[in-house]
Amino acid sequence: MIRMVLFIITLLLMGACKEANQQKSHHPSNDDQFPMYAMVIHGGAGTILKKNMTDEKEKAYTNALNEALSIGEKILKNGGTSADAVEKTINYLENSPLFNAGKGAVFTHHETNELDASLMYGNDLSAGAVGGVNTIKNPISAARTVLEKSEHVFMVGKGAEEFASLHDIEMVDPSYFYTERRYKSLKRIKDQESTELSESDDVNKKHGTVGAVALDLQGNIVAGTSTGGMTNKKYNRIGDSPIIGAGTYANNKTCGVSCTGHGEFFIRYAVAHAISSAMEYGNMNVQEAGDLVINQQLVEAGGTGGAIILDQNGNIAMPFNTEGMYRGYVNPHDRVIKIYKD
């Protein structure tokens, strides 16, 4: 009998272990004084070597992400919209020249900028997208007007520009998008005989996008990625930033994730469903799901960047396969930033 009794108590822990193992991912406690809100974000991901960066560059990253966490904390807390949250959130990104997405978009081959971005709600699957574009000042908030005020999903070019237009976005003169940084870095590349970079120069090993994912307190979840793509990029190149299921993607029912990296990977992969389908389909946690498919899947086809991930109970999961990746979260009880690997 007492034998039996042991078992039982040693197969109780095991679970319990198992339990506490599969929870890798941040996993905020609930009760009744502090009502479940959460916001995740990045701002790229790539070759983000400590070595590489100053005190005061890595100190501009931190605060900007800061602040970023902040705008989106404070719109959850007081009870809005996860939608106003990320789309707030991803402006001030937008806004920042440090982020490849709108004033820090980086410049195509013939030195202009194309921008993208894309926003899904998590409680209907309601999507809207734009491509690239270059006189809206901040595209996310486009693509929430294409997902609110038509019946398209996506829209791409001078007609995305005349429907932002049409709907009262600020809009902008391309000359707004210019930032010495950036076009140093086309430069660079096109100095180049060859169409590869020497080892020296990791302007293509970054992954620049900026993303969002809020859970509001009525559970709702929302996910926006946004970005300027590649440097040096031609024929009107779009990654995945834009894409529903590559690069953004949301659904109460899963999660939400926004993306950061070689987008014609994300885009071939489908990554943001797939980690939703892995946590619906395979029922693994947002960890889980986020490490089959950034940590195994992506690095097994030679693909890189991250993403970010965010449940319906507040669970937190920031996987990447690169040397790092720009990101944070914030809910009730936790605030986090970090550059590097831990």
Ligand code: ASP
Given for the second form:
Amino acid sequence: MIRMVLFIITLLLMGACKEANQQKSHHPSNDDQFPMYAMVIHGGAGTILKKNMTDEKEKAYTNALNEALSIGEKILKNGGTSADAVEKTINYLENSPLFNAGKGAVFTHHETNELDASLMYGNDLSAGAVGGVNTIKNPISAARTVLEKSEHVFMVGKGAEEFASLHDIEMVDPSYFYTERRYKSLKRIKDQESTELSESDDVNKKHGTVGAVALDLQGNIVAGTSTGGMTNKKYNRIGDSPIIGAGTYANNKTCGVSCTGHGEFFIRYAVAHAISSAMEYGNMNVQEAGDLVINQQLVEAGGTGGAIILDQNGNIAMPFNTEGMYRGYVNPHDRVIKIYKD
Ligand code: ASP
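Alternate state requested, the form predicted together with this ligand (shown: the form predicted on its own):
Full complex below, order starting with the chain above.
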């Protein structure tokens, strides 16, 4: 009888231990529920409509997003860090003239380019950012250098450029950032400005910022964002992209986030951090948190844009409240690229 009771107690204890272990195991593994690595990217949100897109243009964007995903995936698959995956993927997007970041950045009112970028590590909440730079070829790499090689988080203008040049970051002449397409859209907007500046303005319609969030085999999340800001910006305006908590945020406990959209709203609503907080304090999943902030709060406020979100279990959300958002993700089971609303 005693033996029988002991046996039953042992069985009960074994069951309890197993359950406790399952609850603790947030580390990504390679079963269906927990992909071992994942990366999600965006190339900006805005009025991106199929009817305004040529086949050629659609193909060019799809190919670029696909190539960007492959760069990050190769690093993650081989055991590289999410920091490397995010930096190298964003470098590729910065070097492409298709996106409003690096080469392809939009023009300011004074016909210059001023670039912003930020990067954040989810394991220790360390972060780095640069703002208003125009001689750094790849601002996301400069942001990483601020994170890793300085005791600061955010450097701007000439100081940021001086710091970058001291750390082997590739510097370029400001003319490197010239592209005819972006110059023409500045001209168009300025012409409109002298007549009527309205909601039909390009500024509110296209946000071509780039961003990436990655989860590596060690379970670390890193998020990064890089942009040329908004066309026709004045007075050294800086948007949300280099502001930690607004355009970028990462915390292994919750998620990594990179945003794109009308920066002033993303700053005021601390969008990236709000999404993380909705998960931390509101117990929401990535989809619910993204919908709450992007599709409810921002919509009520009149702020256009979107975000990419990735948690430690590889769950991904890509909410946006515009007509479209260049976006995609990859994990061991899936590769998805999308432009328009579903
Ligand atoms: N969020 C960026 C900014 O306001 C613009 C964008 O996402 O396209 O600077």
